[in-house]
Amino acid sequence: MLALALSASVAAHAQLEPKHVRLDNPDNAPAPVHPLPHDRQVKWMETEFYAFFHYGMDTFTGEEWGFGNTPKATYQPTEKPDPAQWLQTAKDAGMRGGIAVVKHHDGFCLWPTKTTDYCVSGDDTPAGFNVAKAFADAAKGLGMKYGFYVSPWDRSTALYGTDRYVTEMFLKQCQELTTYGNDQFEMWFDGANGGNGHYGGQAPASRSIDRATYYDVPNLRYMVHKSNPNCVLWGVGGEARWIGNEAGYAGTTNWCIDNRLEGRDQPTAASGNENGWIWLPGESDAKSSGGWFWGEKKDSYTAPNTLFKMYLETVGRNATFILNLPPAKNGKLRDQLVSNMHQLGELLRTRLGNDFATTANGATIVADETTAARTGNYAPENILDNDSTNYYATDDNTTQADITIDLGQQRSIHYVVLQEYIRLGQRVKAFKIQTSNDLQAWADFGGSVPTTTIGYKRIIPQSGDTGNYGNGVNARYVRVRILDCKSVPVISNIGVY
């Protein structure tokens, strides 16, 4: 009876004993303002600058669209293609990575496919050379990020527009594509689908389809995905949006969210929609020449300075920015261009190589807002400590807050460039920057530019004006005042170039 008695007795004693419990927000971190991004958004956003290189059929002809009815044999480089030197290019420009257009919409493809007899042979001769292979050897060598453009439009066989098309060409294709490895980057579907072509006829002919739904795009995610998990999937994919135009720019207001676009002319496209649905970031594109294919008449290129102000007002608007390089028909970039790539990577050393607002350089930094409830490390030196990873966030239900950066000593300032912490969501609504020196009088810095959104990055210059470096600001002190705010604001970086 005894034995009895002590074990009801350490059986009660057992259910009284606390449980261990794993907290979801042990530190109660800022609560996420939805929707969010993927973590592959994330990383495909942190690459900021990367090349575009349409080379293929247009190359030859001199056209931007091919019909689709060109023969095989005009396709004729004068020497293998060189990815090696374009990724290079691009490289020594400050980009990150590369896209290359393995398939236009005129449909001829510059990998070995088994899909169709239009493309190269993979053979070892110029017109054979299976440039899709040789792009992603040549990127993964540089360090460089890598994808590919494979248009959804195929203007060159009698298959599109028919259920067939999908499922036995264009789905396979991009399977095909994902065989060259498991770490792209970005795979970019073009948005003009359907319309004339050859479709395998002799005589012109016009077909339409519903893009929405033609390119049955849960599935290409899916097969996309399994093979190369952090690849973005753009336009036709619906991971990341058009910003809108073909110039180089974003809007000043500019949210990584949005709902789905199906159409090209969006009103939302620039700015995207603060009260969207889904996590759609924008990526602009523009040309460094005269077209996107080169072509002797389109042999000309765009000065640095330009393309400078065009990173500032993409990059630094919350936006990617892809820039096309066209290679010749030799498969190589013309020398005015490798120049000018050369050009633009110093403007980008040199303007927004050397933040001033770090600890190593010696800067310090205080907010008005701070956390008591927070056990986790939120503090404002996260921001200067160069780890995107760690930010700043205030306690709950505070929306404001001042920042104050001293960079101790005066400084010549031309940039201030603020980062959020995305994964937890856009938050910021209005921002304002000013510089002092003795934090007494207080003076505004950016101009009238709009000063809204920050997103993943926002860089704003000195006069608000882009295309103008300017002599600098002479300041001490850095002040950023978050104004409003959807929720608690969570800042990862200020720097002060």
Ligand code: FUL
Second form
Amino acid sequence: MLALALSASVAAHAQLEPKHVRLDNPDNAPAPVHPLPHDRQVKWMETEFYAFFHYGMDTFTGEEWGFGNTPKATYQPTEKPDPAQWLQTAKDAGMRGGIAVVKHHDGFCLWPTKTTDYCVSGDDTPAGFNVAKAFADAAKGLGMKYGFYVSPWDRSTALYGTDRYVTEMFLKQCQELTTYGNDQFEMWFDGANGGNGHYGGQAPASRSIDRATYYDVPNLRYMVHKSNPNCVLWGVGGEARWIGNEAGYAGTTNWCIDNRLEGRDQPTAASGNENGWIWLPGESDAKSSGGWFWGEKKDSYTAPNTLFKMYLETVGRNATFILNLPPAKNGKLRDQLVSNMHQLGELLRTRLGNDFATTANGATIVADETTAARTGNYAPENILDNDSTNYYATDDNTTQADITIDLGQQRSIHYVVLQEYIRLGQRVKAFKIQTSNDLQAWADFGGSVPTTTIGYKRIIPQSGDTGNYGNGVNARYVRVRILDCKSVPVISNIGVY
Ligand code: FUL
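Can you swap the form predicted alone for the form predicted together with beta-L-fucopyranose?
Following is the full complex, with the preceding chain placed first.
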């Protein structure tokens, strides 16, 4: 009897063993450091730099937050909105995608939704035009990633604040938008809820909700991911966090992990949390003009050099960068903005377009002084090959590495770019960059900028100053010293520009 009971319990235990644990590791891969990103979050980080397009009722009122009772007829584009022009401009600026605001807090929808009359009709006139559909089509034509901003807060409807708003309007609106393409990369869910609004003219005129629970995020996620598996739900959706400011900078220390479901108003927004338990990477949103929406009094534009500085302080600090380009009343971006974006693209191409540290440009890895490279396909050469799917890793039991690159000739160096293989978790806690011409005398690179985290991407300017291109430093060798790391360092790329 005892023997029988024992064997029954062994059998039950054997069944419970997790099936995904591999008992052997034939590839000798380094162990992951949790939490890990979802595949869609990695693809999203690889988008790096993309546009926001705030266009809608506020374009015609000059406001930033419509109250929800502006008459429909106020939305009067003087020409048919031209999303292909928006996205082509973004592409010229070096961006890889864009997000169209198709419903802002005022509740007016730029596609013919079945959930409310407060929307465009979907006919072929400028005022009836289905902007959401045209936007998705234009993006597909231009090879740009695309997604939509759908404001959860809706100041137009009497239902706001009740469960009916969530099930009959908000979720349905998001569902309708998923039908415009199954390859959307991000849906943007703003956390703003300023309380008061028109709310269909019904009392109470001020409503408050708990944004952590009100919007039924589990069902929202399920519904969006069913048709759009690569769509990251930003903000309220809990798959990427706000960086905590709208000025275009992330923390110099910036972890892709954190401890909370939504980044707004949190002290760790800019830096993430080294000990966080969920993957929640940062996105930095910023304007390129006087407002989120175009307006006569807001028709002034930020200089390309300032935008380049923002790029270095966002993409260069392990965050994505979403830069707003507001179409004007004719449904097009102004000439001045188009020209600024072209200049920004030129800056990115000339300053960060030719990587000296590639095999193709004659670079080699000359030394790995302190640590043995891992056996298997983890050679330091993986750092020079422009392939983001492989990486260099050290043997187990070390959290340090020295990686020295011979550029093959002296180069004028302005920036060093570092990337971890984040599919195995974000790891590096401290590093240092140095340059040399003889492998004997080494000079520190990067001024006094803190060199703590790397993550998906880090860009270190030669003097540490993101606002000053400078003359560069002339050197043949670049050495990256990983000084502290959560586990074995895994480095996919080092770029030298
Ligand atoms: C904010 C909104 O309230 C602004 O109007 C704008 O859309 C910005 C991107 O997010 O929270």
